[in-house]
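Okay, so here's just one chain, in structure tokens, the form predicted on its own.
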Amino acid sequence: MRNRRKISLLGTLLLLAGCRQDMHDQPRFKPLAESDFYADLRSARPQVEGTVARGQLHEDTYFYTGKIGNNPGDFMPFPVTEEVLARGHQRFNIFCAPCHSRLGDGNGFVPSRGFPRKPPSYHSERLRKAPVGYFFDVISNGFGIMPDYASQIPARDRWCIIAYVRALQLSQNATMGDVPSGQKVPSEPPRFEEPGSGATLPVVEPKSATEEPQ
């Protein structure tokens, strides 16, 4: 039993002896405090000259700004493919189809409920002639009562968004001019609109007399 006691206590020796408070003893400043190591009295120091947070290193200004000094650029900072417009696409459903429209119209859902000021549709004239970086930079910083989505949405897949928005805005007013030569525009019936209902119906036309019914 003694044996015992003893290996115990020389086990519970053995243990506060590696009990060490160097770590919560070390010198060292409290965060704001003053100090009369430094000539400013200040014990917080301030960060070295071109010091860059990670992740925040944008030396490509364009590509971050949409900007050429204090004016929006007007072209993509990289080319426009189909996996750029795919993704442009798919972002816009997902953060601006809900005031704006799939057209981008402004006619989405939210203003539907009651949202006090309808989106500007991107089809007006002021719109289809603002250049990408003025986009850009309206969805970087907001404008108006549209909050920022700079926290939301990366650098990237904002151009991506112009570049599918510029698409929207050739959908709509596109001209025989600009299909390419050789390539077919596939022909739609003549279409209709339902009175008092505002749909728009193709017009079927009328079976001959001496069709047999199907």
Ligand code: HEC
Given for the second form:
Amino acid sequence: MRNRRKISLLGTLLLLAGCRQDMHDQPRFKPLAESDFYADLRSARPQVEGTVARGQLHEDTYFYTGKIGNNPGDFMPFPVTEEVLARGHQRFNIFCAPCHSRLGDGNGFVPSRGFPRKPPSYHSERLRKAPVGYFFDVISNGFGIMPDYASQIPARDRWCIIAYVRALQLSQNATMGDVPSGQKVPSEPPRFEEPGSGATLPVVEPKSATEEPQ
Ligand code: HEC
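Could you output the structure for the form predicted together with heme C, given that the previous block was the form predicted on its own?
Next comes the full complex, and the chain you just saw is listed first.
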């Protein structure tokens, strides 16, 4: 009997404790309010040094910088598959072609409309020899007047784009020796000339009225 009373008293005490207002009334700072408690007079405290946000622990340094120590590396951090090239092709056409052109020769739309400098062609000797890590650095940190694309293009997509740039470089410098035996090379499609060069686009006229679409 005695024990039971003790237990119920304890229960009541616990309940009463739960009803206290301390949590609501406790002293606190409004976000970004001033405080004379800290030497810098800010109530918001800086993050502890070395804090890493969830999902942002970039342990694979090469994947995220393209560098080994201070030098650009020259290998892809993952195998180049057809899927990687297709992704790179698509991302390149979105993010790079407006300035560098779909061919990568630097004759993109944006420079032709007054962007202060024409990008260099990827097909120069220098950029054909540049290591893939160098391209990663240019995309991630920008180059000269070219802005960086670190926040728009995730690291993996940057690598996909670079794989595609390498394919573009190969495509513009291929020789007959690169054609697998037994395969024919289709004749070159008509090239679109730069505006103002006097060239006109090829016009294909139907041979006769019967060939017109119904
Ligand atoms: C807004 C236009 C613009 C876009 C978009 C752009 N670039 Fe550039 N890029 C430039 C210009 C301009 C330069 C030359 C910068 C200079 O010399 O100041 C350049 C230079 C470069 C270079 C050569 C660096 C060197 O050593 O000469 C590379 C490589 C490059 N860009 C890659 C890319 C890739 C890859 C993308 C897409 C992710 C891209 N760029 C998107 C304008 C652009």
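Computed from a prediction, not measured in an experiment: that's the story for all the values here. Numbering follows the first chain given and starts at 1. In this text, the rigid core denotes the largest set of C-alpha atoms whose superposition between the two forms falls within 1.5 Å.
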{"property": "Is_shifted E34 between the two forms (CA, 2 Å cut-off, rigid core)", "result": "yes"}
{"property": "M176 C-alpha moves between the two forms by 2 Å or more, core aligned", "result": "yes"}
{"property": "Core-superposed comparison between the two forms, E49 Cα displacement 2 Å or beyond", "result": "yes"}
